[in-house]
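The form predicted alone is given below as one chain in structure tokens.
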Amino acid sequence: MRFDIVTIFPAFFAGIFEHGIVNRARAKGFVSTEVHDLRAFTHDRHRTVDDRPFGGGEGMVLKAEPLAEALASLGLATREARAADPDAARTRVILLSAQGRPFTQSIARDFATLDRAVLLCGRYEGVDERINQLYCDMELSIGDYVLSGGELAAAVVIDAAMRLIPGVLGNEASGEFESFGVADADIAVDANGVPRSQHGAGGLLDYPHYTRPAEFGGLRAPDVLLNGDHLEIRRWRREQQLRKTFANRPDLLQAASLTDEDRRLLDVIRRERTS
């Protein structure tokens, strides 16, 4: 997969792609990243990329012309033209913006199936909306807060999507045994109503993890994880998923894949919290 990043601060990404999984994925050829300096597509002595907003107001707005030229240099036509081109079906142009839809693990999974993602890093008060209307397939935000620019958001999107590309993590299941994972088919359960595995979180948060030593800081790892009873371990992990999700992200429960036993446990958890 190829990621193209259009930014006014290309040096921002110099260190980010030189460490960890992103670096290994690039070295092995699973991912390529190209950073493009928006100022290279200006035509005045000051390399101007922004201007005052129509209608007045604070701040500056990134101009449409250099962004359109940058996209053309990458071989990208307007969204309408790309929609009629079968060869462009696996390419997306994405605007990073505080006004965008929330970036989620589900969107990251979709991106991991693409051939190419082009990320436009907004700055100042934003990007001339005509670029969004003419070229962008999606406007994304990584959270309900405002950043100085889209560079950090672009790095987040690349990391989240890249690690889901087959082969990047080595063990492909590593991208499924975690928070927000897709549920196992039909939430397969055993005779006790316990999910047969935690292979997919089913939209819940991950369960807590422990490793050696068994005791640290006066706290001991849960005995259930040390006794070798895999049924009890699965039951404990599922309950912990529900508890952590209820405590930290109760909104996820509305769309999560839940069994009857899950709902019973949630009733118990709710009663504990209100008693």
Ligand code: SAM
Given for the second form:
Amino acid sequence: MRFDIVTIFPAFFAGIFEHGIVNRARAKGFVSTEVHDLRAFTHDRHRTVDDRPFGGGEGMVLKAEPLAEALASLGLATREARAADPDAARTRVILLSAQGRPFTQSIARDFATLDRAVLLCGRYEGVDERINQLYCDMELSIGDYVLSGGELAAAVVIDAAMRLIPGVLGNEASGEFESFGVADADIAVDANGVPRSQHGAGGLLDYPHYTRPAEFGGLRAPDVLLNGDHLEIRRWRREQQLRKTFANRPDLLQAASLTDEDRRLLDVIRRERTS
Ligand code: SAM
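Having looked at the form predicted alone, could you now put up the form predicted together with S-adenosylmethionine?
Zooming out: every chain and molecule, the one shown earlier first.
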């Protein structure tokens, strides 16, 4: 998969993808990242990329022409033209924007199946809206706050999507066994039919993790994790997933895949909280 980033600050990305899993994914050829300087697509002495907003008001707006030229240089036609081109079916042009739809793990999973994602980083008050209308498949926000530019958001989207490309994570760190992962029932047993001690989140948060030493800061790691009984561990972890989600992200419970046993545990947790 290839990620193209269009930005007025290309140096921002120097080194950012050169660590850990993302670096390995690039080294192994699973992904490539190409950074494009928007100023290279200007034609005046000052390499102007922005202008004052029509209608007045604070700040500046990134001009449409350099962005359109940058996209053309990447071989990207308008959204309408791409929709009619089967070769472009697995390409997305994404505008990073606080006004976008919220970026989620499920969108990251979807991006991981693409051939190419092109990320446009806004600055100042944002990007001339006609670029969004003409070229972008999606306006994407990484959270309900305003960043000073789309570069951090682009890095977040790339990191989250890249690690879900098949083969990038090892089995031991599979994207199935973590927050927002697949439904638990899908992976309750491994390929040999052996019950797993790990859980799929099915839209819930992950359970807490512990490692050696067993005792730290006066706190002991839960005994259940030390006794080697994988079914017991599994049960305990599911309960912890439900507890964490209930405490930190109760909104996720609405859409989570829950078993009857999960619902029973949630009732217990709810009663504990209200008593
Ligand atoms: N005037 C815009 C608004 O109120 O929605 C904010 C513009 S912001 C200062 C500059 C750029 O940062 C945006 O064009 C966008 O590319 C990026 N940005 C800011 N917040 C973001 C967010 N939550 N998610 C993704 N990109 C964001």
